[in-house]
Amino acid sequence: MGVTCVSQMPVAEGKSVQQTVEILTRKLEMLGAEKQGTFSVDCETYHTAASTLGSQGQAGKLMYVMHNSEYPLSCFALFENGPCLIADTNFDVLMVKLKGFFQSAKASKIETRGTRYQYCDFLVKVGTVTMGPSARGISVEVEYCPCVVASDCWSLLLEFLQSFLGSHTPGAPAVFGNRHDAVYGPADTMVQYMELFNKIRKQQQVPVAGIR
């Protein structure tokens, strides 16, 4: 794999999520990008079981268990502000056995699904982010395949992102700063998806907070 940038695309004014996705994919096809199948990334949140916290009023930790169709034999477990564990798909079975320590948060599953596009050395994935039956947002992932060091290719990635995202082009992902000259890996992409999903979750919670 190469170096990847994951970002959120705002829904166009007066358009639905699906209509905005169609606008984006049309732009890509006009650039000459070719469809290369589909993709999906999902995330389920687990929190520390109450029985493990003791009586000190400790705050529970969150763990995000994620899957990416690009890595069908792997499962990613990311801790809040912590490391990323890469395991095989049997990790899902292990989580069932660990329910005394980690419990699945109710209605926490969030995922993005969409189409993969290849354009020269770039792999682009535009997805619809859903929670339950509802579309909640749009994810855009762009990978520059020939490079594995973020600092060597961010300017190229940025230029390509600007070609079809325009004013909604994101800044450099936080993981780039943490790994300036290090080799980029799949865990770095999953951290970006975790941050994107958490951002979308918070956006959905804002209007609810005002209801009495």
Given for the second form:
Amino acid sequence: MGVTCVSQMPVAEGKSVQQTVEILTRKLEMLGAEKQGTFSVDCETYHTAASTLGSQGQAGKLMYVMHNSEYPLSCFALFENGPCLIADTNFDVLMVKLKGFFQSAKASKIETRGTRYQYCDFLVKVGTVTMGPSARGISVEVEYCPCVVASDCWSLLLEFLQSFLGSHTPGAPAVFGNRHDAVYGPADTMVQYMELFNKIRKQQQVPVAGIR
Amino acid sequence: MEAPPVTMMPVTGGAINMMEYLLQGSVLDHSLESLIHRLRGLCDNMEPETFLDHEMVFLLKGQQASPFVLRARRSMDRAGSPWHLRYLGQPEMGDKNRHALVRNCVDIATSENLTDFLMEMGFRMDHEFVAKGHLFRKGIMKIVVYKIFRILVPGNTDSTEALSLSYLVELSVVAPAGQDMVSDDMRNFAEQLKPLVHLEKIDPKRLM
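To test you: the structure above is the form predicted on its own. What is the structure of the form predicted in complex with its partner chain?
What follows is the whole complex; the chain from before opens it.
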């Protein structure tokens, strides 16, 4: 996977989530991007059941189990500031077996779905983030496929982001952080999505009707 | 760069329950060659395959009486292979006529940071060992003949010592639940290995 930047696009003043997504996709199409199917990324949250905490005396940790349609046969499991495990889809079956030890936080499933665009060497995914029936925000993922080292192509990615996000262009993602020469991988993208979903979860609900 | 050729919905929560059917036996070291020779004749024609694996068994203790057991296995001689995480359920009791031990099993291939991840989940390593041996296949049946080595210094797989003067022989099949014909096929195959090795259904509870 090439170096990827995942960010949130704020909803435009006086417009709905869906309208803002349409404005963004129209800009992309005018740039010359081609629609190439759809994508979805989802995230389920688990916390250690009270019974396992017992003698350990530590606060329960949150574990996120995520899927990405770009890697349909894989499952990503991660802890905040902790390791990210990449496993095959049988991991979901294992989580069912671990029901007694890890409980799914109520109504915690959050996902983003939308269209996938290809523009030369860039892959752009604009999605609507939903929790249950309500739309909560917009996610924008941009991948520069030929490069796997963040420090080598961040400036190029930034320029491309500015061309269609304008003033909403994000700063360098935290995952690029210290490891300047480390090879970028899918786990880094999932960490970015997890941070985005957590941010959106904490935000006030978007005060417009959900998409119909 | 095209979208992956699958449906938009990611695969979540497999509904298929896979069961492992198992028969076990053992042979003393000096009988190994004759057993390998017979297996080579009976099994599918393929390059003789040997393996050297390091397995760690992790436990998660909760308020339930029995801890949750997970087995993490990695290959020591095939660099780049994924780690193998395995959950094995309690053996299914019931049908005394069933020839093999049947238990629920979930097999997951994972990335290399499996042990760190399991520790973060709250699992603690109970024990570990090294398994070295041979692998054969006949259709869906898998036959492994291996020796278990005790690890003398935790974490150091170089200093090991053999646990016994014998090799463990296991005949297993992983198949969807409800396919009891599988155990008949296994029994028929096991018959052909007599008297070199007697493979039978061994109830782990009876050994404790």
